[in-house]
Structures are given as C-alpha cells and as structure tokens.
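Read the single chain below, which is given as structure tokens and is the form predicted alone.
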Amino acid sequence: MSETPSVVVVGAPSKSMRQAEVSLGKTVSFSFLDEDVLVAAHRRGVPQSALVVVVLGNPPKENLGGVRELASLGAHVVVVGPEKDADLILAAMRAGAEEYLVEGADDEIRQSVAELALRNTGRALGRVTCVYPAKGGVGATAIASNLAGALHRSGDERVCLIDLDLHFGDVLSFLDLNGGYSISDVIANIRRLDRELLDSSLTHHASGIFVIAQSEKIEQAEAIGSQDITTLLTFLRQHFDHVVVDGLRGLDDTTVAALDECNRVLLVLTQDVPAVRNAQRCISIFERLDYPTEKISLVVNRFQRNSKISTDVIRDTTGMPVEVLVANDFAALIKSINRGVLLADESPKSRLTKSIDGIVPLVRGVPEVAARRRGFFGGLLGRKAAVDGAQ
C-alpha cells in the first residue's frame, strides 16, 4: 500500500488548519502536537517524512526558533502566519521554512499543504482539467473523452476521466461502458483504496483510460456534496497524472468545487450568439470567483472559418483570446460514439482527432496555476455572492 501523506501541526490554534484537516482528512493524515514533542521526535529521527506546519502565535516571531530547530533536523517546514508581512515572511524563510501561508486563506493552505505533504512521499500531484460548456450541446463530452485518450496516448500517462453530471452523465454512453464502481463508492472507500485496489475497482476503457461516473446509482447522488468533490479530486490527483472532468453544468456547489480544484478550465463554446454570450457571462463569473485569467482557455468547437462570428468577434465580446480551434467532423465523431471508441481509433487522420491532440500541450505544458487567488470573493460568502449575483 502506498504511503499516506502526513502533516504534523504545531503552534498556535488555527481554524485554517482544522479546516484543512476536514477537507483532506481522508487523503492526508493529520496530527496536532506540541512543538517540544515534535522536536524531540525529530531528534530521534521520526517522523522524517511528515510535513510540519508551524502556526505562528502572537508575537509571531517567538515561534521562529522552533522553525529553525526543526528545519536544522531535516524537517520540511511550512509556516502559517497571521498576516502578509514582508519582514515576517523573510524571517520565516531565513529560519528554514519552505513556504509561508496566511491564516484565513483556507483554500490556498489546503492546496499547498496537500501538494507539499504528497511531495514528501516522493510523489507529485497530477493535474486536473475541467471541460466546461458555455451552454448545452457544444460538444464538451466529446472533447473531454477524447482529450483523456490523447493525454494517455501521448505520454503513456495514467489518466482518469470523471463524469460529474451525477444524474444524466454521457461519458459511459459515449464510451459504451457499463456502470461499475461509482463516484459515491470511491468517496465512501477512499481511506482503504490504495492504487492497486483502485485500479481493479474502476471502469477501464479499451483505450487505456480509467473512467468514473455515478452511473445508475442516482439515489446516492444527493448525498454527494462539494466537500466530497474536493476530497475526491485531491485523492485522484495522488494516483493519476491527469484527471479530466466532464459533466459540469451550471454553477452549483459541486461544480464550483471542481472548478476550484482544477489547474485549467477549458471553456467550450461554438460560433453562435447564445454560446458566445454565455461564454462572456462565464468569464465574468470566473473573475468574480477570483480565478486567474491564465487558468481559463477558450475552446471553439466545430470551428467554421467562414462564420460571421469569427475568433476576433469572440475575443472582442468575451475579452479573452481563443486558444484552441477544434475542427468540425461530425461523421467521424458519430462513428466513434456508435462504436464506443475514441476518435483516434476510429479516424486517426481526422482533422478533429488532430485538433484534440493539439490541446494536450496546453493542458500538460503550462506552469502550475494556483486554483484561485484570494481576494474580495475569496471567502465563502463572497464566493456565493459572486455566483448568485450573476444569475
């Protein structure tokens, strides 16, 4: 069984770290110790693989001596401070901290702690890509399914395709798969699933990608909340190089949780007025949710070069450039769907296949993008206002 990432928290009481424990508790092992006990443990050589989070109290610099001693003993130390103070950050780094985080920035703390804790086990978190349709019928599922296959083919990487439309998802139908181990099954068994058991439980497509959907277990879907989605995606990132998310509709809590967790959002639209207007609206909401612009990529599906709604029109309307043009080849697509295979297997030379293959560098080759920068809409109430205000 693979080693569970572990985090040891010392220092002042921290609501943010308790929130991180709730969010990551099924995928990361947390313990809260006195600083003296932890220093003594490190002197004995344990727990060397744990990430140590030192929460600074008041006055904050009084805890930096412990940071310095833990770091000198080989511990990987992160400091959580009360504020963004340049002098305090510099002092923490000089004491040996690997990162400085600000108390109250719950989402940033959760993501950083998860990534650093996993890195201490010798592994790295995979990347999450959300394929988000500006409106229904723009072909998001076709792009998500074939992108997952393209990622697997191009680097022989472990890829998981997850359908988060918990009631009427299309991924299983597109790939001619029967429902098996569901999303709710994975969530319920996260604590006991190592990689071997996970691989044997999940649905496996002939192309080599793993697939998770809620399938026919619709009655269990209502019990899946936003926190479950955060936990699920954090868990999947520990076991897959890439997680491609389909089935996002609207902006309910589970959809926003997935968007928060992903590294890149592929916002899919077509060259028609409703789709472009909805894309503009989506971008406005993403801005209110404080997503960095480099996290969002506009993808025009079924591209028609002679359309009056050109890429320039889309750019001027949405305020963002089009990054990806996906060719229009309905005949090839419908053949692949009817056979339950990917485009690359049905029509490897199709312009549509090559278009989707061209998305791979965008998803894989960009620098890591933080899921969200905190700002005016960083807190829960502000984030809810951001979504509700755009309805």
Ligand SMILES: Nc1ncnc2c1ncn2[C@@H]1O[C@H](COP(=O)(O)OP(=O)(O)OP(=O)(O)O)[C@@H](O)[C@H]1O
Second form
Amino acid sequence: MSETPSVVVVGAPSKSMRQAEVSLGKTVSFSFLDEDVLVAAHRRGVPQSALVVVVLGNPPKENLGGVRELASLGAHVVVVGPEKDADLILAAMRAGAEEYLVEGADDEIRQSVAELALRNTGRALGRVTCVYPAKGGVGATAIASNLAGALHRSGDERVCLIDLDLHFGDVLSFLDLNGGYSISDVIANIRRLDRELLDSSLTHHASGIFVIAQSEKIEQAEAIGSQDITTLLTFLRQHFDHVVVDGLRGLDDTTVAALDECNRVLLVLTQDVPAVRNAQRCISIFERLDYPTEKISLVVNRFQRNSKISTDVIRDTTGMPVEVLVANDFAALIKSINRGVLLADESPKSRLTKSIDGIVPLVRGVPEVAARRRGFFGGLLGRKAAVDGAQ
Ligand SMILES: Nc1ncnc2c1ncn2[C@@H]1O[C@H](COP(=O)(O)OP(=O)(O)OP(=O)(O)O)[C@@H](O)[C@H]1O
Ligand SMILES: [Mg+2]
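Any chance you could show the form predicted in complex with this ligand after that form predicted alone?
The complete assembly is shown below, putting the previous chain first.
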C-alpha cells in the first residue's frame, strides 16, 4: 500500500465526508466509488484503500449488506449513519464496522477517519498538545519549549514545537534560532514533503527538537487560514510523536483550529486574579466548544505555596482541579533563554526543570489511562506525580 493513507467512500452522498476530504485532502487521499465496483475489487483481492467509509442512506439498515461483505473480504470499514441510534449502531458493529460515526459530527469524523486510515497504513498518529495561556505573559512559551525538550529526552521521540503566533511569536528567540523553513513553507509543500525532506528542511534545535514558526516571514502570514492549520497539524501528527503548540492567543480562527485538533490543552495561569478569572472564562468557552473535560489540564506556573490564591481557590473558582504546578525560578529560566538552550541543559537539577518534566506523563496520557483503570487513588497518584516536581 502507498505511503499516503487512503480512504474510499461508498454509499449515500455525505456532506461530512466531502468536508473531511477538504480538510484532509492534502494528507489523506480520498476517492468516492460505487459500492459494487469496490466490492468487486475486494473480491479480486485488490483493496483500494487503507480504510473504507460506508455512508448509510435511507432506510439505513438496508445498506448494511455492503458493510458485511466488505468486512468479510478483509476491508477496514467505518460506517457513517444518519443518527445515534442504538439498534443501528449495534447492527453496524455486528456487520463488521470498526466504528460508527454520525453524519454532521464533522470534527469527530475528520479525526477518526485520519486516525484509522493512518493506523491501517501501519503508522500511528502523534499527539498534539496546545499550551494555552489564560492571559499574556503567564509563561506559555517557557513551558511549551521546555516541555517539547522534556518529551524528546524522555523517550528519544520525534518532537516538533510550533509557534502559531504568526506575527510576534517568540519561540525562535527563546531558542536563539533563525526562521528557516516557515509554517507557510510547510503548508505550500505538504504534498512533496516526505519524512526525509521534511527533516532536512525544518529548523533543528541543538536539544533535538524540530521547530516551525512564521514570525520571521510575517509577509506570508496573512495567507494562512484556519483550514491550513488543521491540515498542517494533521500532517505533522503523521511525522512526529509529539507536536507542541505555542503562540495561541484569544480565540481567533487559527487558535480554535489548533484547539479543535489537539489531544490536550494545557491551560496555563498564574496565581493572580486576572489570570484565574480568565482561566474560568476559558474553561466555560471550552465547554461551549464541546471539548471533553479530560482534554483540559490546568497548569499553575510560577507556583508560590504561600499565595492567598491557593490551588483550592483556583479549583473552587474555575471548577477544575489544578493538575500541574510549575516552580518559580526566574534566574534559571532567564539564563537558559539568554543562552538559547533549554532548562535541562542550563539547570538540569532545578525544581523548575523537574516540574516541567513532570508534565510528560500527563501529555503522553499515562496517568489518564491508569487513573481510569485504577480508580480514585490511581487518579490521585497520577496527578500527584505531576504536582510533586514543583514543591
Ligand atoms: N516558571 C517560571 N519561573 C520564573 N519566571 C518565569 C517562569 N515562567 C515564565 N517566566 C518568565 O515570565 C516571562 C514571560 O514568560 P513567557 O514569555 O514564557 O510567557 P508567555 O505566556 O509566552 O508570554 P506572551 O504572552 O508574551 O507570549 C518571562 O520573562 C519568563 O522568563
Ligand atoms: Mg509566548
């Protein structure tokens, strides 16, 4: 099967699948075929794609014959149905569907289709982590850049740090790098970029992480839209184990596109009233955007144990527990920034370095999964690991 993950769509017309094609078209190849043609190809032992999407028409159950046949011929089949109906979902699963998606749930359809097509092509999608500041200056860039380094060090994984502040991003200055290959360069060349070309084009920091920014090529920033950000992140997830996103601000289109696409949002705040209030607002907006609560983690930066705004106050005000405490150490941080290195190289033993290392399991999803299996105490222990580093 070719390197590019491929999807064949059969069955009824579907707006959601057309939308998925528009969003993913540069990174996943789509074709829309007649069901009989596809079944015949599978019978000849010539699968046409990594994933088959069967869109149910009306009445929906009548279309399940095709699902059964394709699944029995070895195809990986996803069903898109008109509604969340328990009987229909069960019937689709019994027919051999690997997943049942609902027409109209465009974000979910896009993510599942990309993920399954990629998995069947023998690759796994990396995880996208957005570091989102509750207000300016709370330390998002400091956390994003050092977290990217921590992820790379902890498992020798491929990590890309991307600065989505297209005009005034400061990831490059934190890491003392020149602009090089920009966000708009990647977007313009996505179809041509295989792993080797990507690696040789992107800026590589001495710490081992790859970095992409736009701020040194501001003149092309205006042309970058929210759709480009979705495409870019889907593409990067195919080539990196982790993508860490900095430079998010407010709720403009590109920021929301990144938030939609990510696996986890680290909502960063400090112990002051404006930051806590804004964090509270952000959480209620995330709720309205339908993000599951497990996707959001509250991170207190520059933690002061004796502050009146304790973690309990923050939890009571925002309605969410604080999951990570990051130590306050201006001297260590400013030294590392001035040298263009990460904290792990400047002050490997500092509390600040250790507290950022403590975010790694959270981003990998380890405590999340373990907490579900181990119940209440498992959850507490997982959380404690992330909090301990700062104390
Ligand atoms: N844990 C910390 N301990 C001490 N100082 C910190 C810490 N985190 C950040 N700072 C300092 O706070 C300032 C702002 O940090 P940073 O630039 O990372 O914030 P930001 O949220 O990215 O800001 P902006 O809104 O400008 O993008 C910097 O001077 C940085 O050195
Ligand atoms: Mg910043």
